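The data below hold one chain only, encoded as C-alpha cells and taken in the form predicted on its own.
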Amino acid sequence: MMKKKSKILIVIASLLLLLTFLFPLWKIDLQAPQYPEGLGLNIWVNQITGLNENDVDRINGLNHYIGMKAITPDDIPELQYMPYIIVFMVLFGLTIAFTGKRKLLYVWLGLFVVLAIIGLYDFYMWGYDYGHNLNPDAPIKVPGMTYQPPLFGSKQLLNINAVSLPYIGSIVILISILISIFTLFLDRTKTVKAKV
C-alpha cells in the first residue's frame, strides 16, 4: 500500500491532467515574409485554433493553392475522443490514491507510455496526411513537393518557415509523468526502510 504522501502527490499530479483543458498541447508556428505578425496553430485537445483570430482560415487560403485539404477540426476524430482519455487518466489516478495500490500506478505510468507514443504517431501521420495527399489540380505544384510540418524543430516549406514543438498543455502531462515516477520512487524507498 502506498504511504499518505504518495496518494497526496498522485492526486496532484491526476489533477493536474485537467489543465490540458485550458492549454494547448502543441503549437505550430509558421513564419513567412507576407505575415510579419505571424501564423500558426494551437493544437489542444479538443480543437485546433489559429495563433491569432482568423489564422486557420488564412491557412487554410494557403493550404488551397498547393493542393492541401482545408484543416476542419470537426473532421479530426481525435478532437471528439481526446478529452474522454483525459478524463479517464484522471479519474484513473485519483482511483490509484484511493487506493493506495501501487500496482496499478505502474498501469498508469504505462498508460501514459503507450497513449504518448500512439499521440505522437497519430500526430505525425495526420501532418503526413495533410502534406502528401495533395489535390491534383492545385493552382500551384511543386514536382516532388511535399508539405507535411515537422513534428518537432522547424522545417522550410516553400517560403515558409514550419516550427512545431509542444505547449504548455504537453508539458502538463509531462510534470504529471514526473510526479507519478518520483511518488513511485518515494514510496517504494520508505517501503525498503520500513523494512529495515
Given for the second form:
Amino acid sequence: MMKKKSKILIVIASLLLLLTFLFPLWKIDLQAPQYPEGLGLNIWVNQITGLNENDVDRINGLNHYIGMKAITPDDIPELQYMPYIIVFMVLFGLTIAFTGKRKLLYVWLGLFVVLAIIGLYDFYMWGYDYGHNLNPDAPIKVPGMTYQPPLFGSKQLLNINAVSLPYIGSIVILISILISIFTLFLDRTKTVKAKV
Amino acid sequence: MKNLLKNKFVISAAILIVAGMIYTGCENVKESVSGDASSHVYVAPGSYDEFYAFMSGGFSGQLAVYGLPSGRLFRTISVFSQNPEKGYGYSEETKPMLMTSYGFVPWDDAHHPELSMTDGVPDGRYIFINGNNTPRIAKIDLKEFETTEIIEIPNSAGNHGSPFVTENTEYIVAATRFSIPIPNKDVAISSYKENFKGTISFIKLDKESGKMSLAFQILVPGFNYDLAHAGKGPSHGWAFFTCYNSEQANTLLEINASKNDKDFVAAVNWQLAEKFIAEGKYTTMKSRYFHNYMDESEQTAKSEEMTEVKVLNPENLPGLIYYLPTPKSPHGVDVDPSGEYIVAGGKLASLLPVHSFSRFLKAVEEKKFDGAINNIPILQYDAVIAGEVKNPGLGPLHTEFDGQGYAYTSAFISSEIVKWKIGTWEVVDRIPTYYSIGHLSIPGGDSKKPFGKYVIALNKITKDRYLPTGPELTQSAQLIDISGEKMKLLLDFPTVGEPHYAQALPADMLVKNSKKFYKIEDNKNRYVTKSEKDARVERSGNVVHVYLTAIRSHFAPDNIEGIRTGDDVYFHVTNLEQDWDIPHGFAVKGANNSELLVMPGETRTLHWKAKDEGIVPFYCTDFCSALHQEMSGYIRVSSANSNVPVTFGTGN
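Mind pulling up the form predicted in complex with the partner chain next to the form predicted on its own we just looked at?
Starting with the chain above, the whole complex follows.
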C-alpha cells in the first residue's frame, strides 16, 4: 500500500493533466520577413489554433502554393479521441490514489510513457505526411524539397523558418510523469527503510 | 610688371566676388535652417513618425496624411472626389456617398480638417472636413482612414466656416460663406440687402452610432461667414464665427466689403439654442438635402433624401447671438486652451484683437451695447477686449496655441509666423515662411491640451523653393520646431492640392484603433460571395450579376461565357482573404469607370457594359502574391441574339 503523501502526489499528478485542456501541447512558429506580426500554430489535445486570429487559414493559403494539403482540424481523428485519453488517465490516476495500489501506479506510468511516445510518433507522421505528400500540380515545385516541420527545433523551409517546440501542455505532461516516478521512488525507499 | 599687377588685381577681384557669393550663399542657408535640422526630421526606416498630420487637399477634394517630423506623404483619403485608384465614387457601393440635392457631385473644394474631441482634446476617432463648394461635411473613420459619412448642408451657399467641433463633439458647426435668399429664389442681385441671408448650422453627432444629423440652423444677417471655433472650458456652450462683408456688398467685394473698420465675431449660445428647440421656438423649413453614410455591416453607402430643417430666428430669440466688433474682415477665430481668450485675425488689420470671454459675459450682463443688427446686439469693443497684439505681422489670419502660454499667428501678407505671449500680448519671436502662409497648425493646437512641439506653415505660394514644373508649381508646407524659445525651420515638404488647414495627433492614438481587415462572417453586403462554391453568374433580362471571389492567386469564376452585347454586367467582387495587407484589385479591359480595390473581407461592385463581341480579359491590379500575374480571367461576349449559354468556372 502507498503512503498518504504518495497518494496526495498521485492526485496532484493526475489533476495536473487537466491543464492540457487550458494550454497547447506544441507550438509551431513560422518566421518570415513578410510576417512581422507573427504566424504559426498551436496544437492542443483537441484542436489546432493559430498564434493569431486566422493563422490556420493564412498558413493554408500559403501552403497551397507548394501543394501541401490544407490543415483542417476536423479531419484529424486524434483531436477527437485525445481528450478521452487524458480524461481516462486522470480517472485512472485518481483510482490508484484512492485504492493505494502501488503496482497499478507502475501500469499507469508505463501506459503513460508508451502513450506519450506514440503521441510524438503520430505527430511526427502527420508532419511527414503534410511535408511529403504534395500535390504534383503545385505552382511552386523545388526539386528535392520537402516541407516537413521539425519535431523539435528549427528548420528553414524556403522563405520560412519553422520553429517547433513543446508548449505548456507537454511540459505539464512531463511534470506529471516526473511526479509519478518521484512518488514511486519515495514510496519504495520508505518501504525498504520500514523493513529494516 | 604692369600687366602682372593688372592680372593680380583682376584675380583678387574675382576671388573677392566668389568669396562674397559663397558668403552670401551661406548666409541664406544660415538664415533659414540650423545645422542639425536634418537629424530632427530623420525617421529611421521601419519607424513611425511621432505625429500624423491630416492636411486638406483643397481643390483636389481629398485629405492627405503626412508623418511629422519627416513630412512623408503616406496616404490620400478619398473624400469628396472620385478616386479611380480605389474605385471610390465609382463602385456601386461608394457612389451614393457623393449624392447631393444637385445630383452626383464627384468633386469639391476641401478646406478644414477637424479631429473629433472628447473633453476638448482630440480622441482619435474621427476627422471631419468641409466641402466648401457644394456645402457638405464629411466624416472619416480613423479605424480605416475611409470616408464613412457625408452630410449636405441646405440653405448654405458655400460651406467655408466649418467643420469645427464642440468640446465633446456634441456638434459640428457650419456657416455659409456666401449669403443668398433663404429659401433661394429668383431676385435681382442688387436686392442683396433686402433679400440675402446667411445660415449657421449645427450638426449633431450621435454619441452611440457616431452618425451625423442636421440638428438646427440659425438664420443670420446676410454677411459672409468665414471661420469658426467652439468654446471650451468656461466658454463651452458657445461657438464663435467670424464674418466679413458687414457692408453687404454684392459686387467688387475686394473694395466694397473692405470699407468698415470693424466686422464681427458672432458669439452663438448653442446650449440656449438647444433650449429654444426643446421649447418649440423654431420654424420648420422645407429644405432638400442628402445624408449619405456607409452602412458598416452591408458595406454599402446609403443615400437618404431629407426634406426639412428646424430654423431658429435670432431676431425674436434674445440671447442667442451677440456680435463682437472685430477689425477688419477677420478670418480665423481661435479660442485659447483655457477657453477664456478668443483671438480673431483681421486679415486687413494692423493689430490682432483678443476678446475676453469673461468680459464678454459681463458686458452682456451690463448691456454694454453699441446698437444692434436685426435685433442682434453689438457689444462695445472696449468692453469685450482683453488686449491687442501690436505688430502681429501684416494680414494676420489664424492662430494656434502651444499649451505653454504662447500663441502663434500666421501673417499672410508679411509671410511669417509670429509668436506672442498670452496675457502680455507681446510679440516674442517671428520667423519667415516661404511663401505667403495661410493657416498654420500645431498638433492639438486648437484643443485644451496642445501636444505642441511643431508648427506647420501651410503656404500658398512656393516660387523658387522647388524644381520648377512649368506654370503650375507644387503646393507646400513647412515644419518649424517650437520646442525652444526661438522658432527653428526644419523642413519644407510638398503637399497634395492646396493645404488650407491641417490637424495632427500622435501616432499611438491612431495605431491602437486601426482595423486590419473586415471579417468575412460580418459581411452583410447584398451581393457577398462567402466561399468559392457560391461563386456564380446570374442573368435576368439584360442584367447579369457576376458573384466573384478573389483569393491568392485566382478569381472564381475566371472563365465567364454567355455574356451578350448590350448587357449590363455587375461584377460583385468579394475578397475572401482574412489576412493583413492583402487587398485584391479588379480591372476589366476598357472599363469606362474605374478599377476596384477590394480590402480583405470586403465586397465591391463594378458596373460594366458589354459593348463588342469578343474576349475581354480581367485581372488583379494589386500585386498580391508570387502568382499575381496569373490572377486573371476571361469574359466571352457574344452577339445580342446569340444562344451561347451562361457558363462559368475556375480550373475546370
